[in-house]
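In the block that follows, a single chain appears as structure tokens, in the form predicted alone.
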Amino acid sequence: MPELPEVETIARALAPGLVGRVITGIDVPDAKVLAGPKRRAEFAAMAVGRTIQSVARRAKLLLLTLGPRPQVPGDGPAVLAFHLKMTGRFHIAPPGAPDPDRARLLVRLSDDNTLVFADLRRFGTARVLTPEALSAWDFYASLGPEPWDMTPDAFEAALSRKSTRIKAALLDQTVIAGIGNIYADESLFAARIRPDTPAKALTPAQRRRLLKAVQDVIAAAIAAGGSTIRDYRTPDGVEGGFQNHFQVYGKSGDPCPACTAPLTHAKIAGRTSTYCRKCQK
């Protein structure tokens, strides 16, 4: 599943081709993608005529902020929110390009380009909401702070209340937003903390070190364009590059890059976690 660095990379790549364009049409080849409104005509009516004002990310969501519809008196702004789930991809198609077979949602633009949302496994979703409805959406409202918005004191307080293991706490989107399996493993290794350590058992120094590791790992992954394990591509069709810098993720049995002892793995919070028994105490 695309995590924070991948969705941030997508948002930054799409913005120059979307901001300032007016949505002139919405085509929905696969209605399963619609999370609200769920009817094609109603969904399109909520979006068509609006100008895309910004492209941003919150946690693992891609958010297009849309201006009011000129054809609707007294209309307010809206947000087009996408959740990529496992295999969602975006690209901007030029005029005349055939619609891809796996396209789930097509956003027609005033420059005659098309924003294409394709999704092989069909788990991804799209919804159009008012800003108020977005804030009231249970999933959105439950999200924890972004890694850079999380203060050391708030991180310590959040972990001190968690009886789960620290790997599970990092994957909990209500604690800190946007982290998935890849970046949890990499951050825990950078902080030299075992993934099965109870979150509330960490010392204040360990919690501060872990928050710094999360921030550094996420920043490095964004700079590298995210990580491609199988499906992820940028809107330009390019693979991410951070997988070339993994220290532990997916490397069980390989020598630890710090001490050369064999890396091991365990199942934590339903996910495979790779770590070094020697370095991560």
Given for the second form:
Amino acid sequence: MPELPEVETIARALAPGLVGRVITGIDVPDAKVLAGPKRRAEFAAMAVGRTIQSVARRAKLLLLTLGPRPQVPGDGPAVLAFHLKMTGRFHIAPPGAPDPDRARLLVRLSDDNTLVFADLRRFGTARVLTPEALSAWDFYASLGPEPWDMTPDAFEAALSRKSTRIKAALLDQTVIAGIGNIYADESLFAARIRPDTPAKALTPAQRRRLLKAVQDVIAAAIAAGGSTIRDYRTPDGVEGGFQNHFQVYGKSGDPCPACTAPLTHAKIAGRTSTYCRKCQK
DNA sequence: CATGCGTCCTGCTTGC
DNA sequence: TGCAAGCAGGACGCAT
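Can I get the form predicted together with the DNA as well, since the one above is the form predicted alone?
And the full complex, kicking off with our chain again.
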């Protein structure tokens, strides 16, 4: 569920507590979380001793950039990359706090705090990479532009290449990065476009409207601190606020906010899609 | 190559 | 009431 706005909110909230701290240890209660170097010892060796230089986000990935290890002569930087998938959560635990039962990975810090990665459904992943390996990671390398970096021309070109329905194209991270089911449905409603329209069949005006809608919806969601359906919380334990602004997501059967006809839903691209038959063409 | 579907997980919700 | 099936959903592996 954490999509771009939720991961962005998390990155901003974590940064003050992480930047400048040195990683003093890594504990991995659930080894399944590890992607890339699969062994706990290898993963820890790659990360321990490094200073956290920045906390950033790309698409739905949370990225901690790490400085060289002083104990390794000529060492280069590294990146700690987390994908939260559906239920990943972070918080910073103070010294002496017991490790939570559900923690999957713990990053011990030089200020004696611990960055805790918890993840109820265990789909999330963590990996440590050199910057070169990050660039060579297929998933990362093939990510499309962030919504605000997407130009109308590039969006037009990307959509005209797709033979899928527009809903599937929005969820395709190689087309545009960071959109998941919630923001796809909300953006399609804002642009008044049916989710099952073939991407190629959209008119130029519809494509421009849709890109603008995506950008506006994502910006509003970040401003509201993301959306909480069930699991998502900021690192401070606070729920997001954008779920109170949903127009269609999860509202099948409710009256359309624009025309009051009941909203309908259908499985499109394997996901439940909610939309208004009357308003969305 | 591109597309689509099943899979991974767990807990809550729905329906018989 | 109780319990099983259904659902949620991002990315990936595999089939087409």
